[in-house]
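In the block that follows, a single chain appears as structure tokens, in the form predicted alone.
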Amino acid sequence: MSNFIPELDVDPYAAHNLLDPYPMHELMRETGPVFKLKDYPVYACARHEQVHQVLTDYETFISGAGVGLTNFNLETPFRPKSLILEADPPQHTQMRTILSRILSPKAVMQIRESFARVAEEMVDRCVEKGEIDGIHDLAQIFPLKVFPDAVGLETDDRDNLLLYGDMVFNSMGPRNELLAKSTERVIPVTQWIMEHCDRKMLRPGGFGDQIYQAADAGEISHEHAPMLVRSFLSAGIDTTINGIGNALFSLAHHPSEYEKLHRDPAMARPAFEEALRYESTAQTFFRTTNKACEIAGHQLPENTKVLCMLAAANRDPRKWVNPDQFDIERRPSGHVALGTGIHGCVGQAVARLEGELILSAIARKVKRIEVNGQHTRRLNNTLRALETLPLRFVPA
């Protein structure tokens, strides 16, 4: 048992590290299985084995004290805690059971056809246009259309959801300029968000209404129902937008891999899975130690934040062969881009469906995806996000 834990003088939230995190990830992995950060009161893991350990041992490394940098045991959260993301059993189990039922494989099969139809139409429009912005013409508008539709949101002004999601994921980092700006942008739409989580704003039979039906049945309180709808809308859109955006980015920059996908559109699901590993949407999540414990033989005190570097774990050479290579024939099962364990993303089946449908439609209709200018990034404390992605679709 050793208690020398190295300290790193790197800031994961500095702009240059958000823009290009990979040199920092390598440094973190090579520093050791666990390390401290000079600027923050946290321990951190960047290797796959330890990140996986922290995420799966939910009794030792809890989520109820927040999955961001702020420790809710020591500070009051600035908004009500997420009933699913920032909760531990038994409350988490109760909420998760309801959401898992609503998002069951059977439910996902029922939405597949309508999602596929929208994917085909949107890709057709992009092929016709030829020169597109991969984010604004596709990655953003597809999840913003199909997922709120499935939740039962009847309104069109859905860009408000992007502002809200951006703020939620920024709030998981430090109180820096990114958080300040996104909080400022979200103030005018906060009321809109709350109103649209109300039952009267939701189409009967949609995912949102099914949450209220669970409240009617006494499985949860009616007070909790709008908060669960809000969790759906904050967690189910940004992550998928960036997952699709990062997949388009990866395929455009690896033409030989896209050629494989074009030859065999059935590779759409594995290609999306590899993109999740290679350019992970959620870069980081935190847990809090519930008791004194150890990671890789190192002692950690109780009530301390542990930063899990998901994206670094997903390129750990101890786990993957040639991890910095984008390879759609790889079997990337075991990646932690969508979390793992009891807190693994509850909507991951829907996210995977959306990614698969878009990539499958592109594979069949587009001969080549060409980079058509310099992309720009939207910096966020938690997410790896693109702001623009100029592409050219050469029709098949």
The other form holds:
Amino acid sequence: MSNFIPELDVDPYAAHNLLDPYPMHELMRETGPVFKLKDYPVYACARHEQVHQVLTDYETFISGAGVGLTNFNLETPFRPKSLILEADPPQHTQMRTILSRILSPKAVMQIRESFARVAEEMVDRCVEKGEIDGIHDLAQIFPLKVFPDAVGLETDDRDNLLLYGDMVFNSMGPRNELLAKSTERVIPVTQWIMEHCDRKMLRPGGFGDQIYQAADAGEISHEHAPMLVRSFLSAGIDTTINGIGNALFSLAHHPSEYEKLHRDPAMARPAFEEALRYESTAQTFFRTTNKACEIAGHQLPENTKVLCMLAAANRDPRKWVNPDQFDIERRPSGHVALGTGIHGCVGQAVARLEGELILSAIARKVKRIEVNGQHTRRLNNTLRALETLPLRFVPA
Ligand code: PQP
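For comparison with the form predicted alone, provide the form predicted in complex with 4-(1H-imidazol-1-yl)benzoic acid.
Following is the full complex, with the preceding chain placed first.
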């Protein structure tokens, strides 16, 4: 059997591809079910079927060697490894059990009302202003208020969480200029983050304190607790900020889709879901082969990085009808914007809650969303991120 695997001379981390990844995604999907990259020692998949296969087969495609470009079997991680993201069973299972309980749909129902109140207030303020920046006036301030509140983080310096998140997601790419700059900015923040993972910094009863309660109950060791709080602080802010930002962007650029949402605010949740598919926040994740294996009949060696192009899979025409169309009525089940399998986003109920509440408040209070100037992007090695999004909210 032939084992020809094509090699692509494209850099997924080059600025032009980060700014507009979609032509590259098409090239990747059409190149084959699996391909190599000229500039990086990795295999890659961009079609839905293979991305799904890699994410599902956690015994072959492991996370413990890191889920970024760096192979932790060969290089030291830039920070102590995450106990859940960069881990495999059985350790992963033990941690995941606790985080899934803390972030369960039932637990999320209990924060719904307080999150909703903040969403309503923030959208009201945007409607009063009329001309807003969709990122700084909404997408950023909402998660930055509600999520640390839910974790129980008592602090005024929440901007540190933005710097930290930017660095965590840049660190999953190559050691390029983007990573160098965000690492420099984050040096003073790293210690601050670990200090705020301490039980003394966490309000009793919040998500953070619940991790310590699990340690008290003997479910995890007490040493593990601050590291799991660190996972909340790494994962819970930049992701939802950009999920909401990308949803606002998609709706602003598709007025007829927004009109559907305005007519039926109950579409808030499916509209957010379609935005996740259409402008996937986490564009890429890696796995590492822990044995020689096959993808679509092609042999891959052991201990090799495999790049999963989540965002490309979410627009694969083999999977989706009119994939490049933003259609809030699509009900895009099977998208991989939140991953899938044992590592599928453990915070997804919170993420969806935040997206739904913001879109629902806008749907009821805003008749039209107009683009009010050129948006700008914040380049990040992993996240599809906006820096500014000038909008006009026309009141209902
Ligand atoms: C996308 C866990 C999850 C969440 C960690 C960590 C960091 C980021 C994420 C990525 N993440 N959604 O440090 O444990």
